[in-house]
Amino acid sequence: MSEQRPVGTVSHNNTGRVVLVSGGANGIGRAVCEAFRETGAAVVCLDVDDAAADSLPTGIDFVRGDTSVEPDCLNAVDFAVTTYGGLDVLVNNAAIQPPASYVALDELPAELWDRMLSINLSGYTFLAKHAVRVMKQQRSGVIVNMASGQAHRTARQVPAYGPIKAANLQQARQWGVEYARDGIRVVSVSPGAIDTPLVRASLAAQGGERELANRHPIGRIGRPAEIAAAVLWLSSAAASFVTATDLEVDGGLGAFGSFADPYPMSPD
């Protein structure tokens, strides 16, 4: 590894910072990569989608890797540190929610559960583990876990994604407490329905966009750039007193609580 930058390096506007985003080639992750790049940050995108990576804007580095494989996570962190001299922000975003996972628990294939667990949970752990080692040396850093509205409330036929996303919340809480005195903040973001390929696949399996949009008080589903804006704020010095907590960015959907349709993602 190259020599680390001075202890406490921080920026109010993300300029000059080094950012690693997993699952950054598509959807929310891509919007996060682009938003950080627009601020002047050095951005590293970790993903398995070579085709999507070919269309990434100039100035975003692509590292091919599967987050469920710990050596791939270490390689991405090492690339950021070797290339740019440190790592200021890690955005744990890579996740899958295959249409085949929309079944009742007793119908969920074990191999599908294992794959979702390895990417959506273990991948976050592996990346954070190696990022923290760098951030502790710097005495500064931010980790943002991409969770989900399904981490807070549930529906039928999501026995894997929701429980795993709830674990992403607890990761942020535990890591945030663990490393607060090391100058590292850890937070999570819980998007509502956002217009991404993942949600498009979900809608195809579960129901139409208009129906889902109408259940949001704002009257529409969200845009990836709106989640990216929240990530930028949480990772900036403006949020320096925010750690070990979650921010829901869901168009007000979660505020319905028990008064909402009890089966909001049900096909029937």
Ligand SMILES: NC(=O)c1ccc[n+]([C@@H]2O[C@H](COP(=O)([O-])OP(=O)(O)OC[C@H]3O[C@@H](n4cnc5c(N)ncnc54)[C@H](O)[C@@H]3O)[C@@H](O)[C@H]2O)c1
The other form holds:
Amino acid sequence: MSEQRPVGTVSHNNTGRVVLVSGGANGIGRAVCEAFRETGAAVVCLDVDDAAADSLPTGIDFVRGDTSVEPDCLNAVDFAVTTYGGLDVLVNNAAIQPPASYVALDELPAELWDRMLSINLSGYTFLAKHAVRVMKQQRSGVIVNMASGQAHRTARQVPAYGPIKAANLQQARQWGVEYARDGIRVVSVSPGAIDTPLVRASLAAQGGERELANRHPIGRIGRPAEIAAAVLWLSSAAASFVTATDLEVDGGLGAFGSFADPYPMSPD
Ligand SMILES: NC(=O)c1ccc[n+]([C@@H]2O[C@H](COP(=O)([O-])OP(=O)(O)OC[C@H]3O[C@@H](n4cnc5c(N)ncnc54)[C@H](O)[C@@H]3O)[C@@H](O)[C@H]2O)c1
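For comparison with the form predicted on its own, please write out the form predicted together with this ligand.
First the chain shown before, then all remaining chains and molecules of the complex.
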């Protein structure tokens, strides 16, 4: 960590801040990387997708690594600290939901459960563990866990994704409480359906694009940039009293009761 780094300070925007985003090569993570970069932050993207990383805008560093492998997480944190002198924001975002995981519990292959558990849960723990060590020394930092609306309420055929996303909420609460006196805030964000490769890959399992959009009171699925905007706010000093909690960014999906009349489908 740089000796010149002011200890315990939090800038009022994200200019000059050092941000590490897992799964930043595509989808929501990519929008988060781009939004931080636009504010003048130094952005490090940790991802397994070399091909997508090649098309990242200039000014975003790519570190190849698998978040389910703890040394890869340590390596990414070390890269940020060595290159930029510290780490202000960690966005735990890399997760998978393969189409093959849309099955009932009794059909869930053990290998798929293990893979989702190791990326979607252990990966968040490994990155946070190493980020917190740096942030404690700085006496400042923010960790944002990308959770999901499915962490709060569930559906059929998500026996791995739903429970593991719920654990992402509890990670943020537990870490937020643990490190509140160290100047570290930890929050989670729970998106509704967002237009990303992950959602595009499973549209059939979710009734198609129109049906999925219609379930959101706002009448459409979200854009990655709309999640990035929430992450930027939560990471900034404007959210300085917000910790150990979750923000649902979902076009009203979570508030829409199962007893409510469905919205009429809009004509094509
Ligand atoms: N898209 C949605 O509708 C939606 C809704 C709720 C929550 N989320 C959550 O938002 C996050 C991002 O989702 P998305 O839709 O952008 O997904 P995506 O599949 O479009 O992108 C995920 C990125 O993570 C990377 N990745 C996957 N496994 C990795 C690993 N082991 N190590 C490093 N990188 C890895 C992929 O290469 C990819 O770049 C996830 O946590 C997801 O659960 C998404």
